[in-house]
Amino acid sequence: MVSTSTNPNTEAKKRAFDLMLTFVKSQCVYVATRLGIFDLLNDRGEQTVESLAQATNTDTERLYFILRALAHVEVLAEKPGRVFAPTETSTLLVTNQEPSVGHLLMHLIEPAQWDAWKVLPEALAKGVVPFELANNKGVYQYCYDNEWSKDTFIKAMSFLTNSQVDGLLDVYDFGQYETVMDVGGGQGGLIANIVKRYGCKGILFDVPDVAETAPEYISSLGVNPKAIEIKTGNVFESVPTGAKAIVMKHFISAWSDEDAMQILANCKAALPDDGKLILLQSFVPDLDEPKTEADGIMPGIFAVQINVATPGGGWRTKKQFQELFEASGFKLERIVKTDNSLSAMEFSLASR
């Protein structure tokens, strides 16, 4: 009798080669980010390797081993005489123009955020944060005291908040509140384009390092800075009042549980009787419910690198949103989808 051996599932093999490679993918897209590969690439058009080495001050050998990766994942597009040229994707990562994508990736893939995962097994020994066990300071701490990555995170949030505002002011209206306050609003993007489009008088709060750059952002989307006053101080002291709703847009899944109470707390103490608060957040989705979002965000991988990142607990589920808040002190009135990764979950004051 002549034995036969089954071969290894196909697709699964196939899926474990491309785990086992996605970091290469990831630093190739993060090298030619930081490079400006993309930025050239949209500026000038294709261009051969010799050209953008020569443009980059890097190796042209060793860089065109990334630039063609690149091509094989479809990020650029290689013709050729090792000419390349841009691609829908590739022009998402511009950072030269506005936030993108791009600020989005190098924020995540920076140096300081990799050294964290290569202590990851350490960590969850000790029961530490990664980020702090290899940084020896917090990640927020790490960028306020290094321009170029405070300059890049900024940037981040503002284009995750540009690609999902639209979506969210569709389905839910503002315009019921005289005066909303974006709580670790970063640069107003949230806030300005609430006021743009339903005329309520605006607060935004956060950090003074953060919000320094609220008044010249705010100017280039079109809002008088005028409209929207600008408070700063710390969300763990307290929280300004004066708005009759209160906004927070993955902002609190940075936080324990009991940082989270506490900000909620302030949160409570600052809001009217009647006053909202409205959680903006991506939810991680139950074992019944789409792992993947609209907009090609998962959640379930996304909430990782929150919790390697910072001492939250990373991004929830909406069950374990709704039992904080409780516990804090709000009843859930409803949830809002929008048509990305966002969702509303509105709150009001369950008792003083």
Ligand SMILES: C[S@@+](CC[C@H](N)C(=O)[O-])C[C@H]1O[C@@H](n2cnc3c(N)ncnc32)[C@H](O)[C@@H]1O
Contents of the next structure:
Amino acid sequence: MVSTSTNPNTEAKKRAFDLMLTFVKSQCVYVATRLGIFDLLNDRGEQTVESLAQATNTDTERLYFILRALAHVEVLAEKPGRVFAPTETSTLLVTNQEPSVGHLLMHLIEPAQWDAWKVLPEALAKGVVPFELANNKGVYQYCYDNEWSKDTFIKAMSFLTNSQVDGLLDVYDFGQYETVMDVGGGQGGLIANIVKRYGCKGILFDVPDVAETAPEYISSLGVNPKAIEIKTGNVFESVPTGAKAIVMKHFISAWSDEDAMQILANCKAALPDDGKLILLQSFVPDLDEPKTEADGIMPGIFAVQINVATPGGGWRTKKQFQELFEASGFKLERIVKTDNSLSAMEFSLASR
Ligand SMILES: C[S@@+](CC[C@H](N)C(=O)[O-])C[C@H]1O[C@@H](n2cnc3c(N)ncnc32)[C@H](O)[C@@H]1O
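Having seen the form predicted on its own, could you give me the form predicted in complex with this ligand?
Now the full complex is given, and it begins with the chain already shown.
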């Protein structure tokens, strides 16, 4: 029998304590990011807690607890006199420049997301989507309806794309297709990079709320927005035609199997007979596979976040995705791994 003694400082006990208080770290880093503490330190250099409290209109003594904790987990560096200096990690969390990990962090930890975790026991018992139980609407609609949430969500997705796109384009040749369409492509970072690297034509498909800022973002990446046709609509109604290949990055994983099959049927209808559908996705590892990817992402943990927030989806294993696509009339051609957590799963049409 395993001893449950409270005495020894075993690795198991340390892990249990860390799990218990990980939410405190999340909240500290969230509030500091949201207050712009990391922006201030990046812009002005090291600051006293008094100066940071004044600049963020917060209570000095309460803020000190949070900043000291962030120094203990090496997000900040604390110096004598309650002075805080930026670190490599805090620099990644700056949100007043390009899309950053700070935007992803704020999107994942914003109060509406947190509310979903609070109702998790009830949602589990009822078998419903926690985010929808807590907020009375889906996560996408919630973001479209709230300006700050929408802006943060769009930047979070753009950050993820920016951090993974080079690794993908190095190993997957999109030059073989005359026209590529990104379904659920957000602001267009992925399709802009495909067009830029491979010279093919691009189509971006997303809802109007998100696609409205795409031309500006695509221009900021040094790509002529005219090289990319922007189409808006609802993927459950139809998918535009005109592309030889459809890419879907971290898109189908938001939906239940039933919804995903409807989306895949619409993609199939939009593709020519020799068309390809390329799923760009991180996969939950099988039992015998490593649990952490090269970029530090643990897909099994992310899968829970997606499952709590989105309408019935979740990151899946390679086998589960393959079965889902095969049940929708696609045939797996190959899987191409990148140097980060993203893989490309290439499918052709098995039948009409
Ligand atoms: C998780 S994000 C992924 C964005 C992008 N593919 C990426 O990897 O950065 C899902 C995207 O799907 C879009 N979307 C959600 N529901 C949609 C629908 N019914 N029709 C078209 N696009 C939709 C969202 O607006 C969002 O941009």
